[in-house]
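Taking the form predicted alone, here's one chain by itself in structure tokens.
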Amino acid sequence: MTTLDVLAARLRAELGADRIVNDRQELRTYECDGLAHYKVVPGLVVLPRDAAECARTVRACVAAGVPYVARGSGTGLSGGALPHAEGVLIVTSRMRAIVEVAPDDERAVVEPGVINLHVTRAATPHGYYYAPDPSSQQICSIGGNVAENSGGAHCLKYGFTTNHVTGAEVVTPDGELIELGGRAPDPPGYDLLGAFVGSEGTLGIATRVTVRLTRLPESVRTLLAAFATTDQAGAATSAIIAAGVVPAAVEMMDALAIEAAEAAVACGYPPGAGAVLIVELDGPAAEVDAQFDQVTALCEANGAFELRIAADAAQRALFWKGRKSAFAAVGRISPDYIVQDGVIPRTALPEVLHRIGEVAREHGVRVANVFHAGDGNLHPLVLFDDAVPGEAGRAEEVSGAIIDLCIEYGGSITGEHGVGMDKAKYMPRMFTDDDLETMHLLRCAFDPDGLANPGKVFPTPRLCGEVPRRHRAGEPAAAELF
């Protein structure tokens, strides 16, 4: 019997047969996350129902020296939950209890498999909601959001997941169950919770999360502005922020993204638009009304040829339907595509978009642009046909060139999708060797055996305890020592 066979038998005896998946065809269900470009069939899948079972699974993996990867709903777009062929995939989707909604404390306590939008549904009767809203909020889980520090359209005003998590129960990489943070807003000591959120499963697995609830605003107003060009829409965005207005969201889509959305969900955006902005304001009614007048005037001053104001919640939902469906919608106009995620300074939007267009034309591929314009978080969708020889390679080159542009303009290789497997190779372009070694020291403090989600985030595997230094030609790197 192999090590995995022995481990599977042990976990089946301890947890029950219904927690274990080792049939080859069933395992293929878990071969990738939302980034289907990378696929690995896991050696074994375990589906714990509570924190104790999750901790026992990790301890069993550590005892056997078997690597493991945590997975939530599998909607991630960086390959962060890509399985290990000789390892265990720990799927938390069965841990989906909303343990408590505490409006008096403005908190909710949930298990990691709880769907993002379900937190808001549970809190709404009490006058609250959960602010982070990824486009996949109807299917993505809180555990995955914590691992990737997910954002969403409204992170411009309200921040990312890390701004809304005050505590977490965590299974450490050696299988111990610990508490980080709690209900209090700012516990003393080192910010271990801050280090954990966004660590992509390399520092442990969240088994219970305490999240901050936000009071439902008195007023919400949403505007859809159509422009002839993305330059005009970008100028309007900068003008809005420069005026001191901080909308809940400012989202932009270019002509190709609009075409895809129309084909997929018939959102009815203004015909002939080269770009649309969705601007949403929320807060006290008097403040929202005053700022809305400012936003309208600034859009018109920067060339908007049509303005639509949502008359009710149904029309607001229709405005957002096109934007929220954008990633999946491009499947209507292209058989294959790569979803990219990078950040640039907001003021660089027009120039960077022009350069993305130039790169795309040089390589003979199309790029649809959908992004959080308010904070410069780009989501270019590189379209290609894998059946055409060489086209996938050209699309990869364009995707990489976009990341290089983000770095060149002082931005980041990721805004909210995480590094995972997909962007690990770009880390040395953004960080020095010393930077990466320092990050790795933190990882080793949590996971000295390197079993928790190996091969992610860092460009090459490193051994904990290895003296940080450059390798000379001919010397074995850490990857060759495993």
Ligand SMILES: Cc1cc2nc3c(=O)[nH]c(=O)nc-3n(C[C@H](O)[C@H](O)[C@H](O)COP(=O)(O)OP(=O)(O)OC[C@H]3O[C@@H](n4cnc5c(N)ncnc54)[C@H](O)[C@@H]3O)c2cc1C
Second form
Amino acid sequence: MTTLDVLAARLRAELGADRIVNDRQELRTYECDGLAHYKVVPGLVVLPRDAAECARTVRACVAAGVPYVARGSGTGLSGGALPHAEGVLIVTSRMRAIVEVAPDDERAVVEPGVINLHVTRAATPHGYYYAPDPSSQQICSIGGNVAENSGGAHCLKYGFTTNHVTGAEVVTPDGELIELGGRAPDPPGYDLLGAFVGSEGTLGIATRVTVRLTRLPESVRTLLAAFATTDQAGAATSAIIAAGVVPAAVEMMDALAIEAAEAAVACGYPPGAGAVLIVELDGPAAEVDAQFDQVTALCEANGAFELRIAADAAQRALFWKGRKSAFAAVGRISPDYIVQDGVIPRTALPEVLHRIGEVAREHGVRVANVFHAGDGNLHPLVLFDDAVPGEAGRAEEVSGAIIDLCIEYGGSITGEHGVGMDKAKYMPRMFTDDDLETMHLLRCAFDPDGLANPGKVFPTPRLCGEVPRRHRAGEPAAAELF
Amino acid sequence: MWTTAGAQDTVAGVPARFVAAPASTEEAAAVLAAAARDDLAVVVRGGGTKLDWGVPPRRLDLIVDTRRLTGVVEHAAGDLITVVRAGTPLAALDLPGQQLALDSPLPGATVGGTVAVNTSGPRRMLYGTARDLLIGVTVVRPDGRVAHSGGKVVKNVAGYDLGKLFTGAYGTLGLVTECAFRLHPVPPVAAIVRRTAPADRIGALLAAVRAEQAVPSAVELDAPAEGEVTLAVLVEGTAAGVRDRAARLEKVLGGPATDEFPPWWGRYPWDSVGMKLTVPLSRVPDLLGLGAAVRGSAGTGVLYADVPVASAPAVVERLRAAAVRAGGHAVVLTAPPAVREVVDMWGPVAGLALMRRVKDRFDPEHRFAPGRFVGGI
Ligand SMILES: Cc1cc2nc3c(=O)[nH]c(=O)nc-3n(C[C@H](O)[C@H](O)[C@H](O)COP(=O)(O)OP(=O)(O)OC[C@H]3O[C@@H](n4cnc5c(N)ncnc54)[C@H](O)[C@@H]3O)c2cc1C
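Switch from the form predicted alone, shown above, to the form predicted together with this ligand and output its structure.
Full complex below, order starting with the chain above.
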């Protein structure tokens, strides 16, 4: 019997057979996340029903020295949930209870498998919603959001997952259940919750999450502005920000992205546009109205040739449909594509777009651009045909060159999709060895054995070593300090 | 590298032997590497406004003063970010048309001290605290090595967010030398709507403010130990917007709108024994009428208490019991030595074992502010 067989037997006995998947065919369904070109069939899949079962699973893994990977909905785009062939994949899809909606405290408590949009649905009858809105919000899980510190179009104004999570129950990598934060703000001690959010499953598994609910805005107004060029749309974005307006969202698509969206969902954007901006303002009606006029004037002043203002929720949804379906839509105009995720300072946008265009031309590859223009988060879609020899390689080069541009302009290698296994190799381009070693100190504090999602985030495997403790006279033993 | 300490170079009553005032990250790294070699216990000092907070250090050799580590390194207005050195006083930041939306309850506080203790004021309700606004950080570790995390762009998920870990760590993990922050535009107009009411009306009034979609920047409460409680709600924005929102809040609260801040706005309430109490929003009223004046952000559930010295141990326990029962926390921030001896400064702390492991990794010799933090860290 292999180590995994023994582990499977133990977990079957402890948790029940229906929590375990080890049929080869079934295991295959978990072989990748949203980044489908990396595939590893997991050694074993466990589907715990609650935190206690999750903790038992981790403890069993630790006892056997077997690595484990958490998985929510598997929509991640950096290979964060890529399984380990000799390891266990712990899937939260049976932990989907919304434990509590507490509008009086502006909080909701949910299990990690709960779908992002379902939190908003549960809160809306009380006049609240959950602000972070990744485009995948109809399918991605809160646990995955916490792990990736996910963002969304409206994060420009409202911040990211990390600004909306106030507590988490976590199975630590040694299998203990602990509470980080909770319903009240500012718990004393290190902000371990802040460190946990965005740690991509390498510091433990969230088994229950307390999120902040946001009061629904009184008014939402959405503008679709068409420009001849991305330069103009970029200038309009900068002008809006310079005017002191912080829209809820400013999203941009270029001509190729628009073409794809039209082909896929017939969103009916103004024909002939070289770029469109979606600008959304929300808040108290009087505030929104005052700023909306300002925004439309700034778009016109920067060359918008057509402005459409959403008359109602249905039209707003149509504006957004083109944008939110953009990733999948490029499938209509290209057999294969790479979704890139990088960040630049917003003001560098026009320049960087030109340089991306140059790189694409040099490599004979097309790039469609979709992005969160307000915060400089680019999502270039590098189009290629795998059937054409050499194209995949060239697309890969373009994608890498875009990351280099982001770094050159003082930005980041990822704005929301995470490092995962896909971008671990780029980490040394953004961080020094000491930076990475310092991050690794945190990893070692949580997971000295390195069993929680190994091979992600960090470019090279690192060992933790013992803490060189010098015992000092006069320092009380831990037990005396309570 | 350092000079002999003077009589005023003490931390919560503990005298230091040396003081260093590095003017750059490189100089700071050299100082801390030397301190590591000589096995010196180190406490970082910014404006000195909170040196009496926390527990006195178990051991102290060297004070690293950030007074020369000042200045704005970069203000990219179009990108709404700034990079500043840690010793820069918050009040000295000059960012035309924009603001680092961090309140400074204690005048003279530096950027670094504000981050290290994660102090906040009324506007945390809209803008969050230092942990939310900090997008990048440069630190010198206790072993003298320099490390960065985050960056200069607001949206960034590359690597662990060490800024969060250093925020509120009371200088126990290393020295913060530079911070990058997200900025906000300065809103053109502001108004305050006030209402004074009996304590038993406060819960309902706060709920009514929450229900109104007026998006306040702050909802502050000021409650004397006994008697009526005042609420003050801040709205900021365009002239037309603020006029309308303030008018609505006047109706909800039944009190007048003015453009004058109350004199107590954004100031801690205590004379001698000060506590920080945090509770879920609906439980804010639980903290009223317990023998201490309280004040703070009712809009986020973060209040500060002025505990009478004479009855300190009993009142601290009463407030702590109420906060903990409500699912919150109660920390004694500052107190005279006699009171410190008899009260638990930090109260119950969840996750302490893991916190010790973090400390052990970053500062294995426990030389940075030893004993000042939770659980003797
Ligand atoms: C069409 C599409 C659009 C997208 N749009 C956006 C967007 O706008 N913004 C954005 O930020 N992302 C976006 N994403 C990426 C993805 O949806 C997010 O990263 C999401 O948060 C992943 O959630 P998940 O449940 O699918 O996690 P998974 O993919 O299952 O896992 C992601 C990571 O989280 C870890 N993890 C999962 N659950 C837990 C847990 N309970 N505890 C600890 N770690 C855990 C995994 O180990 C892995 O490292 C998009 C993806 C797609 C396919």
